[in-house]
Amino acid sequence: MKMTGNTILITGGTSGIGLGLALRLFEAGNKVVVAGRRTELLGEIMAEHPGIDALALDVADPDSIARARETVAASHPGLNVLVNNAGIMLRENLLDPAGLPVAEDHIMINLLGTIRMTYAFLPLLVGKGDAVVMNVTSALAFVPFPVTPTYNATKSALHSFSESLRIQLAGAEAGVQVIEVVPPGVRTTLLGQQDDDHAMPLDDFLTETLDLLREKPDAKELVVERARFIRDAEANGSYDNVLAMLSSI
């Protein structure tokens, strides 16, 4: 992926990693759109950085999704990158029946948001110069933390859903790179991380992501130092250690 003169959709855009990440491209020379489903967080971003575009959109209803399409494809027709970053990330416990709907919006949210995502928006950027598709899983998508069941799996998939996408647009020589985020627990409202000592600072993950971008503009995924115990602990033999040691977090 180039580092400048792309024309970015974001979607989770209005908080955390995904407002993060726009500010960041956007001062780095790209056209950037940020989209979610809170209109006034999306009027502030709007009015704090002038020339940000801003679009509502909430990834569980199929028809925001189609409305956004013609939006973008109408507004800016150079989009090439597809930034699928929403997403929510809550407690469940799977002996308490309460906790079935909690599985399902992370499935509605998080699995089937990007896969109409990427849908939707494919054939918009089939043939741009530059195209990517750019999708934030996390380290929990390698070993699992315990009490957040649902969003785990829902990672999981999208990194297999990453691998396929790549191979399937690699095959068809659409020219549209996919490339998969793979954050450690980043200080974000997600999961009430914003005060964890715990978590990585935002500023810090932004910075060393951007970075192996930079260096590594090819790569496949981007996973910073402090999500690698996690990301490759099935291959290096640590991944009980690992599992025992989120199961008594």
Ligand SMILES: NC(=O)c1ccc[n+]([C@@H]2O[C@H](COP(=O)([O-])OP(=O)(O)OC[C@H]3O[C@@H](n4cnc5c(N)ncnc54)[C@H](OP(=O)(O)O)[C@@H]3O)[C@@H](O)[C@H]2O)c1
Contents of the next structure:
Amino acid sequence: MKMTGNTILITGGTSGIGLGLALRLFEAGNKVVVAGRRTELLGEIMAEHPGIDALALDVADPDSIARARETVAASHPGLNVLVNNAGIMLRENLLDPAGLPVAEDHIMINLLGTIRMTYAFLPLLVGKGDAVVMNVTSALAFVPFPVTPTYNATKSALHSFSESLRIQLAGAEAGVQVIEVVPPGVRTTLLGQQDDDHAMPLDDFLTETLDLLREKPDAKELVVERARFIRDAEANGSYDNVLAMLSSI
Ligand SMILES: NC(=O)c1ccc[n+]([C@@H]2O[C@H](COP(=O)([O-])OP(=O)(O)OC[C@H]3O[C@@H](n4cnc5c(N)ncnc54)[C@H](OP(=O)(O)O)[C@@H]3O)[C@@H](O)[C@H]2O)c1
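What would you give as the form predicted together with the ligand, now that the form predicted alone is on the page?
Now the full complex is given, and it begins with the chain already shown.
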């Protein structure tokens, strides 16, 4: 992925990692459209950062996705990068029936939302020559955090989906690069870890991730150092130890 001169749509761009990426990529000389459900935040972002565009989008709603696609096709026909970042993360007790709707919401937003966005926006990307789909998964795709079981499962599924997507889009005809971002715990409000010293400061995460991309523009995965021990646990034989560690938090 080139670092400048792109037109980028970022889902979940109203806060946290999505907003952070949006601001960094905008400063680097890209056109950026942030999307999310909290329209008051979208208005604030546009007011504070003239030049950034914003779009109301609920990735759990197919009609909202269809409207967003029409809007972007008309207003930003040069769109060449889709960042699928929108997501939720909530604890679930699998012995409590109240957990089931929580599980269903994760699948609807994190997994189906990303798949629907990909189907909807690929026709705008294919053939652009320098197009990218960037999927934000999680280190927890590789070893689960047992208190958020369906969250982890959606991220494992998105890792698998991204792998297949990369192969299907690799042909010269489509020519779309697929990049998976694999964050460790980062200080955002996702699960209330914004003040947690064990989570990575958001600015540090953004700097390291974008440095990795700058160093390796053809990267398949962007994995900061703090996520490495989880990402590589299965391959290096430390899976059981890492799972035990994540089970004790
Ligand atoms: N922070 C971490 O420790 C961490 C670690 C690994 C992976 N990640 C991943 O990073 C991504 C961003 O999370 P974050 O940490 O930045 O948390 P965040 O600040 O809570 O951001 C989540 C974003 O997703 C959007 N969103 C949620 N549901 C949506 C829906 N139905 N439709 C459209 N947008 C929706 C939210 O916007 P609206 O509420 O305005 O819709 C918000 O902008 C997520 O995919 C998360 O799984 C985060």
